[in-house]
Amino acid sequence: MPIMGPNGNGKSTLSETIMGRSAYHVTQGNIYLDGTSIIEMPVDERARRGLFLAMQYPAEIQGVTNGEFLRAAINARRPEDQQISVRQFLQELDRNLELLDMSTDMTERYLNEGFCGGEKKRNEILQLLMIKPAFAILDEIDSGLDIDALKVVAKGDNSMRGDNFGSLIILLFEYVKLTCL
């Protein structure tokens, strides 16, 4: 499901209280995940139960490189005696970094530390693609990308389609005057 309206209509602050930042808090209904009310869960308890949001401003995160945040958000959210074998991981890995046509090198470097937009988009998305959350928040993920990087984005959201995925799609939507000359 798309919402799209211009700056400053609370649109990043809608996914943000979903995703239950602290700064923001409900003052009245709920929030439903699978049927079970999310509302006093904090963000951890929120994302190993299946909530992910892919942020408007992803933060830079020196010293923990994409594949070592990659593979721990992932056992997060498995029983301590399931956690991903290194070979299923690489395997994964790799089928979703030829998927979003993204480097390997990109694994090895730090968490969007020195990421361009397109990047941080990509690499948020290849995190969606490997954590596998049930539903995904994807703030503002058209702003700043070209045309070649929306495709890319799109075809990895498109991937996750099935029963068990839902996703909000927040889209940055400008208001242009047109005239004729």
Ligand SMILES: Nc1ncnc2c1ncn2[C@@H]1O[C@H](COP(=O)(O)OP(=O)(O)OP(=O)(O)O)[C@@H](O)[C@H]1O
Given for the second form:
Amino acid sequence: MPIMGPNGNGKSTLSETIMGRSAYHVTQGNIYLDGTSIIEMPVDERARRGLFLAMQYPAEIQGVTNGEFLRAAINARRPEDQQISVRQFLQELDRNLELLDMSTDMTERYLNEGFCGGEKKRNEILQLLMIKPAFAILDEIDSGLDIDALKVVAKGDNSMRGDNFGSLIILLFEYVKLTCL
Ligand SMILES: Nc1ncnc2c1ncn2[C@@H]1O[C@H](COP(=O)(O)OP(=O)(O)OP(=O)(O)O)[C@@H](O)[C@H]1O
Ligand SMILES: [Mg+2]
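Would you generate the structure of this protein in the form predicted in complex with the named molecule, following the form predicted alone above?
First the chain shown before, then all remaining chains and molecules of the complex.
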């Protein structure tokens, strides 16, 4: 489902509130994931239950490689005795890096460190494909991407399609108007 709106009308605030950013306090309504209210849950619990936010401005984290981060995020959603094997992890990683046309050396680089805007956006989609959440919010995944990068990102999101996956795609209104000209 797409949500569109011009700059500054609250798209990121809505996304972060759904994800559970503690700076925001919900005064009315509720948030349900698969019929369960998640409104009292901290952000990590929401993520474990299958909620995912591809951030508009992904953070750079020194000292943690993309590979380590992805494995930790995948395993956080699995029971102790069903952690992903290194072999399966690498197989899935290779397949998704190819799908997204990303270089394999990014696995050893620190999380988003020195990545250009387009690389950061692709990296968010890589996380989406690897973590396989139940519901993904993609906050302005389109902004700053050229048309080829946009196709790659759309391919990634489409490859997740199925009965067990939903997504809320936030688009920058001006960008949509421009592409419609
Ligand atoms: N429901 C709300 N009530 C009051 N202020 C709000 C509300 N939602 C958002 N804001 C404020 O509006 C400002 C812009 O919000 P936000 O960054 O979420 O917009 P955005 O649509 O994501 O903008 P952009 O397109 O530039 O990314 C922020 O200062 C935020 O705190
Ligand atoms: Mg925003």
